[in-house]
Partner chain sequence: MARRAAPEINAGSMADIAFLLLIFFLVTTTMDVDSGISRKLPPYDEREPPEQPPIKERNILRVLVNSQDLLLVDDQYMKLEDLKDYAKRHISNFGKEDNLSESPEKHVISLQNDRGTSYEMYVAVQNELTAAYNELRDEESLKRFGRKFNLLTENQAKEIADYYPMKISEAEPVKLK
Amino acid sequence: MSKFRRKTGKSQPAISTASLPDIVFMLLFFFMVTTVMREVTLLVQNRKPFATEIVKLERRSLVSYIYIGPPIKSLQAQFGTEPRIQLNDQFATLNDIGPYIADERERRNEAERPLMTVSIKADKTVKMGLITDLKFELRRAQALKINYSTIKGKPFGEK
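Taking the form predicted on its own, give the structure of this chain alone.
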């Protein structure tokens, strides 16, 4: 009798699936942390103008956005084609700027309020008169740090 025997019908052991739930939860956690949810649904067209001297904002959590532009195609039958102001998810008038800025200040920490910046995201077809009126209302609301959102580059046709 031999000391070592050959086993017949030798099969591979099953793959362990004990760590599979851990891997799935790690992937789920990764995507939850890295995904950025859009906070505002745009109701206006927002084709940004070009600029050559651009500075990136440091802390985006301190920025409040005001969108200006003509309503999107699906809302033009209801609101027309004239440029409108959008605050959060609704259209607004110039009279709504003061309460909006006050509300945005109240949401911020006391120490961060002086650092709050208002970013104007205006469509490139908006006339400067509406933006000037908006800036006047921002000045009345004591929102003096203003930023204009643009795209880096030169306008079409310039060298």
Contents of the next structure:
Amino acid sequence: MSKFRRKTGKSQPAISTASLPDIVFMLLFFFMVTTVMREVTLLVQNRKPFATEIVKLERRSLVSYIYIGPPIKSLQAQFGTEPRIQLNDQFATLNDIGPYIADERERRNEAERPLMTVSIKADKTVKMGLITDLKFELRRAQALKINYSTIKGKPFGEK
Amino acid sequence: MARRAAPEINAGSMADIAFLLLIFFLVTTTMDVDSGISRKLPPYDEREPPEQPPIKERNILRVLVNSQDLLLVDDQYMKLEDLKDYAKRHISNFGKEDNLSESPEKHVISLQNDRGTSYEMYVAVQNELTAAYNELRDEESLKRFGRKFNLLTENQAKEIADYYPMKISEAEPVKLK
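Can you return the structure of this protein in the form predicted in complex with its partner chain rather than the form predicted on its own?
Up next: the whole complex, starting with the chain shown before.
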């Protein structure tokens, strides 16, 4: 019996936590590399429609975004519920599209300008009238490569 | 003076600092990859477009979407689920049926919507039409090269894309009943 009693007196050696920072740092670097900071605060609702035949937009630096949708709940008292266009951090009208595209084009270097894509991030409740007007403005601004931003899924997947 | 060994720095709090940063990045990260349906708009020209040779009626697939999000394809009411198969039949008809296209080269899909059509419906229609093209291209690439379209080399992909060119023409929206 005394054999067993002797063992209980010794405590287990503590598990070394010296490698814990390494593991955490590994995770940290992973998230630092993959993270993309949201560039704009959304002023409009943005529930994207669903589609299955989608292509990924490579090279974020070549993509400009146009948001369309009804203003978010907290701004509806001020701006109503009619769908609006958002460029950068503010509401815009159709007349602002041309200057916006020109400005975006100016920021890219010359070789990359033809590769510029405009990503239309529209809420699924928006009517096509506004989208058509927007497309017309884009054509006038010579921004012909567009992408209708969607989520992968069956059309009309979730209401 | 007797040299004393510098006391070891306690690294126990390193993990805490790293965790703090980690949590910050975890919270701010947005993992959404941008994806969607890509399209090319026709260039804008203020002048009247030059006279085009008329396109034979049988080569045109007319897709109309009204403000109630209802589909009318070649003057018939159609459900969204049937659009893809009908478009595939139209594109790959090769002159077999009289009211469908003569060849993939000559076909045109004319898409017209109302100003009141919802964006969701529009994207769904675009999606179905794209699906029709993608499936036809996949079938043809499997037949010719034994691989799916997106796995082909650049030249092979061009060959298939030329064989089944994507021809979707969008007219200005009108008031549709």
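Keep in mind that this is a model prediction, so the values were computed, not measured. In this text, rigid core is short for the largest set of C-alphas that superpose within 1.5 Å between two forms. Numbering follows the first chain given and starts at 1.
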Legend entry - Displaced residue check between the two forms: residue 17, CA, 2 Å or over, core reference: yes
